[in-house]
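In the form predicted on its own, a lone chain appears below as structure tokens.
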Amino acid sequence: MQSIIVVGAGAAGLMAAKLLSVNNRVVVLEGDSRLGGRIHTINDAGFSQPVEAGAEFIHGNLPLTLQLLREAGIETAETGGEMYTSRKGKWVDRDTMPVGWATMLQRMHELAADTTLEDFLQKNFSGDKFARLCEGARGYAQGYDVADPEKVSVFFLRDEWGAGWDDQYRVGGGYGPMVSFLAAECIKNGVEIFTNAIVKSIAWANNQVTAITANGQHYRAEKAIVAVPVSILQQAQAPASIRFSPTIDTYISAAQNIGYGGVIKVVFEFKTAFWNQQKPDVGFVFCNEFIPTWWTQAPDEAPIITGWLGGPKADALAREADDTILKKGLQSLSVVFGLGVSQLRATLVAGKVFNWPANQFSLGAYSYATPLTTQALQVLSTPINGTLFFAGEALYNGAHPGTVEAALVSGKQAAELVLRA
């Protein structure tokens, strides 16, 4: 029986702890006051039903996520509603892709060597006639992939964009019950879970690890899995950053070569679902307002609508006050639905901002690939002297990046590496 420390109680850390705790002594150290990481289901704040601050959808038939939900007895439901586009308050059915999109994807597949999206567009689609195509490509990379066009890998985008739109599902009661199930399974197996335990340093030697928290507590084990967001490894001066002794410079350098983007979500509940007066069965609305993406709870008719701002634009807004962001959200809705801001305020029941770039334990939302990420993953997926291991959605190498599935798979793989070490 080994002793193992897991740093981080998000989906990856809890999954690793659950698997390892069957025959090992496991301690989980979480810096935040809650479990779940970038999964956070809100059950109050004035809303009539649970709302998701972070991860919200299951993007396709994802095997490990669905298996875990079945184990927990948690139901899922397919999302509904149609997709629409609103341009300056004028609604149309979902836009077709910009002219040239298929040609752009073909050019992406013809590339012999990877490059960034911005470099690719400049070399292949410069000029006024491609302006809308380039705007669409940049916007989609920033909005959906939360990626910086000057950093994101073309190979990453072509594989994702070429895969099409999977069926989308929601988790009954939100993802929060899944986190609770994982934690309960860990505790049942004897895992000790500590919150408000910000790990500031990890001293290690072969089969010896000492994790020291901000309040001076020392935790010792034979091995450790570091399952914090890759952003924590990237930013040495961040409040939740970890110092390693001896240093692990090669691994920290590898982390720098993984893209990581921000998301700000704005959730409103109104007295009525007024959007269904605009068009039937509204699911998603895409627009060119400050908050460019909105979705409803369809097919549920709850009068709750969520706004999404991703990528560099979210990072740039991260320091703004919540009231300012809420105001920008209402202004965006005002234009999209042709209603005055005062009208919206008069029927507003609840409003909440979830600013992930400003969260000290996440510093953003999820990862994306740069042209150097493949090599980075090879480094970070290799244990250090059979003692230090890494996990998290950013370390996933598969068809569903940036998802809860990615985190769960990474946690499972890290646990398997520990068991083989």
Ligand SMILES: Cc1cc2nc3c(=O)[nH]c(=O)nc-3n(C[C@H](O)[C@H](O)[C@H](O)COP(=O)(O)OP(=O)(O)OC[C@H]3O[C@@H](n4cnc5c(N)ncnc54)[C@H](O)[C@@H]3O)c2cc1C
Given for the second form:
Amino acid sequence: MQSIIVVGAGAAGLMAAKLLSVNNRVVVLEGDSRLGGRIHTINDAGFSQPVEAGAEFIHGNLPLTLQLLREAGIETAETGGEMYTSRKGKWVDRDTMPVGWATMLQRMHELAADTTLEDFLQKNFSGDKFARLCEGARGYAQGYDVADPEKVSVFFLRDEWGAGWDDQYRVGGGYGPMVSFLAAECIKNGVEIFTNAIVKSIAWANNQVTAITANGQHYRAEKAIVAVPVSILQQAQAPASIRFSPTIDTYISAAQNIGYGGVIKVVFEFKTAFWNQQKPDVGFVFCNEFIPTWWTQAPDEAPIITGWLGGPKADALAREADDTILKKGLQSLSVVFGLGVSQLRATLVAGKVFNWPANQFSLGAYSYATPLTTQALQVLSTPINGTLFFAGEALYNGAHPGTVEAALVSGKQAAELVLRA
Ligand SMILES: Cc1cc2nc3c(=O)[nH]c(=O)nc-3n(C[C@H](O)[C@H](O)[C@H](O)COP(=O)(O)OP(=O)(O)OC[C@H]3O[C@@H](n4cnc5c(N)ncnc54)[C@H](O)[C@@H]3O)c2cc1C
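Can I get the form predicted together with the named molecule as well, since the one above is the form predicted on its own?
Entire complex below, previous chain first.
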């Protein structure tokens, strides 16, 4: 039996704790007042049904996520609805990919050495005739991959963009019950879970770890899994940053080579699903307004619509007040659906902003690869003296980056490394 501290009770930390709890003494230290991290299902805030502040979809048939949900007896349902595109307030035929997209992907595949998207576009697609293609590529990288075009790896994008679009699912009752299941399994096996336990420093030697929290508590164990977002390792001055003693500079430098971007979600509930009066069976709407992506709960007919702003634009807006962001959300909807803002306000039941770059425990939404990420992952997945281990979605090296699946797989791998150490 070993004693292990897990820092961070997101999907990765809880998965690791669950697996280790069978034969070991495990303590989980979570800085926030709740469990789940970037999984946060809201059951109040005036909405008629649970709303996802963070993770919402299962992007395909993701084995570990689906296995865990089955184990927990939680249902999943395929998403539905049609995709629509609006430009300057006018519905247009669904935008196919910009002209030249296939050629661009092919050129990405021919590339001998990795580089950033911006460098690649400038070297291969400069000039006015490629302006729309470049705008599309940058927009997709920013919006979906939450990536900065000047940092994101072309190899990463080509693998993802080339993989096609899998079926999407939602979790019945939201992802929250999955977190509750993981926590309940841990507690059943004797894991102690502490919330409001912000780890500020970790002093370590071979098979000895002391984690000290912001409120001065000391926790001792033989090993620790650090399962905080990579942004916490990157930003030494952040309120939740962790000081290691002795320092682990190679690991912190490696963490800097992983990309990490922000998302702001804006969720509105109205008295009616007015979007379906304009277009049949609205699922997703893409537009060129301030909040450029919207989706409904289709096939569920709940009058709830979610706006998504990702990447550098979300990071730039992080300090704005929620009211300002809500207003920008209503303005975007107003243009897309040709309804006055006051008209929308009159039928508004609830509205909430989820500003992830401003969240002190996340400092953004999820990771993406830069050209230096492959080497960084090799460093971060190597245990330090069989004592310190790292986990979290950013440390996953597979086909579903930036997801709950990535976090669960990474947590499982860290637990396996601990068991082998
Ligand atoms: C808006 C948004 C939408 C998303 N949509 C999807 C989606 O549709 N599908 C999907 O699969 N994925 C989605 N994701 C990504 C998914 O949520 C994450 O990949 C996953 O939840 C990350 O889990 P994790 O355990 O690695 O990190 P986290 O969930 O961030 O867990 C880390 C934990 O560490 C804690 N912590 C931080 N610092 C300290 C400290 N110093 N001391 C103690 N504790 C600390 C944090 O509070 C947190 O609880 C989305 C994410 C966001 C933000």
